[in-house]
Amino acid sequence: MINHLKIERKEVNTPTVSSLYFRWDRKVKPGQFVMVWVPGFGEVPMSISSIGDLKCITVKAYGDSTRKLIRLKEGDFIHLRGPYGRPFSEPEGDILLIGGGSGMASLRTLIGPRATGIIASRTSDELLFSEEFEKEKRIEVTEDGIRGLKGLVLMGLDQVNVEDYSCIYVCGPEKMLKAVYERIRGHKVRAEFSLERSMKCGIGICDSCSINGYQVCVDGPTFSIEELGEMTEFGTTKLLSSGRRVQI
């Protein structure tokens, strides 16, 4: 069922990312997503980046549908269905969040006093939700080096002992997820990764988000580090919306 929800607040987070807030009486868990219908363009999967009284989707402009979404204003309506997907596990104790680019949207609902964040982006003005971490628990990594460490996300991992955390939660481009996976898999850690794949239905029918027989929309998007270890397609190939498999 499509829900038609009024935008009550809009925040411009970065030059290419905005958050749209709305009231919705559905219970949403961290890591779940919705399918957002954009009239004239079809549906796109979007992470829920706030699950309180005001729910929120955080939109990065990267295609025609998302550019149309990001131009919406307070008082306009968004059209969505869900929530869908396997959520993150309930955090306990000290946790580490590793987000690349707009992947921080999925992790935002886990930010709290016991969360340390490694927030990575290509440019300093694209760092997302970094300010929501306590200052001493915030590790910024940018490719331009204007803020934080200069380089890629693994430089942030060099600043922590991953075994100090009860769980590590990761979301971002799949190449980044693969790099983090390779770095931490030899350690005694519990880790969960949120995958982003081409998705048409959100309910396990179309097979467009398939990875080694898993449907990301219903079996994920959250997968454990052990599950990823069984996926030969993880970080190597993906399906396009046309159904053609290509190298990542």
Given for the second form:
Amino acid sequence: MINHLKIERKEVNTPTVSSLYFRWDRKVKPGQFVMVWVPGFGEVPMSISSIGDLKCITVKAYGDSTRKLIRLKEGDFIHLRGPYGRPFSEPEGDILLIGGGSGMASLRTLIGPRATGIIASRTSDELLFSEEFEKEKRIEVTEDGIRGLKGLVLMGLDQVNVEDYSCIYVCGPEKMLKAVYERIRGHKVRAEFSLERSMKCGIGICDSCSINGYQVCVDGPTFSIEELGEMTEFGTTKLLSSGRRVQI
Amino acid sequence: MVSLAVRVGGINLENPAILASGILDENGYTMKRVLEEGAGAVVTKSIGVDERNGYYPPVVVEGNSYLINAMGLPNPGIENYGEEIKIASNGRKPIIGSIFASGVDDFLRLGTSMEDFGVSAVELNLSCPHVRGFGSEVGSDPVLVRDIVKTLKGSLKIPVWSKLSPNVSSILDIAEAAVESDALVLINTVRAMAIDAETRMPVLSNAYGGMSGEAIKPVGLRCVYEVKKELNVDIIGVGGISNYTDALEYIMAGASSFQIGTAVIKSGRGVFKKITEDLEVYMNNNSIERLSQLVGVAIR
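Next block: the form predicted together with the partner chain, after the form predicted on its own:
First the chain shown before, then all remaining chains and molecules of the complex.
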């Protein structure tokens, strides 16, 4: 079932990232995603980055479909199916959100007065949704160091006591997820990670996005730190489009 | 004493519910999990000589009672597949290696590799409806089919299953050509497409695909019945099975065992366990000790 939805508002977030807002009468929970069809170009999984009256997808241009998508204007239509995937658990109390690159898009729906954010990116102009956190709850980390701390995401983690939070939510490149996992493992804190793998069907049958026999599209994309602990493929191997297993 | 165990196509299964080729069977860990969660056996994704990425998405279109897919035979290539079989074999149940090729020589090479990897049987994909030069283009030529089956039967020690296409004018002609197989697997998907009226475009990137799911069950039942009525060959039924009644219908039409694919979307990997448990209840209630007692009982 393909939904055809009019873009009500477009927002340019960074030089390479824009958000498209649309009205969609569906209940979506934090962490879920949709498959966005760009006719003639392809279909891509995208997390939903706003779940209020207006829903939103946040697009980073990296391939044919997303380059086409990011050029759409208000009044144009997007075509999508979903929502899919297991959402993050309901946040309660103080939470910590750790987003690398465009990973913050899938965490954005968890941002609130009790959320602290570690927002990491390669360059300072790529920091995403940082301004949506309360000023004193924003920890920016960039590799160029023009804004925030200079370094990698773990440097941001040095600034907080992870056990102060009821739950830590993490999204970004898998190497980053693995680094965060290694750092917080063993601490007394719940944590959930949103995984990104090469996804084709979105409905749990094609085996493209699988990790240790779990389908990221239906069993995930969110997994608890305990679940990741049992996955030998986490942070080590992934499947190419052909299904060939390669090192990450 | 009721037993779900069956012998079909030259192998023994502890239960008759097999994972169909193309669904959740590209990598070893997934196959292992599907076996652990209740399937009696798994058939691998179809593996070819060379690595293929398949088509770019959209590769599936979902309707209420059907799915149309055009994955485009993605696979890591036979040379990279031994490792996956090795991982899957920790599931300790039969693995059937599905292979596709355009001619006899490549089929033999693939079958030989699969045998070396330790699979319990090979399933010849003579029926994928959406890739030029492979699948049903091979499988609709009875002379070629006879040649492929004869060659593989003559060279391999493991059983040879042939998966046939419903997209032919006479399924019986092709079944006769493949009758030396240890089992016929009926049916592959029905050639189909989806058009999106809003954008005036075919939805699948390949335009054409294969339809599976509940909607094709009547077609599958007809093929199984038509073939079993005429030929003395083991049949494995596949096409739209989502509950135990569907499975019984296939068995009564002449199937000794059955495969499940699309039902995984709605019911998850647990569908195998659910169907076999329900079958067991049915057998107890109807004093059926072995499913073999029901094979073909509907044939008139």
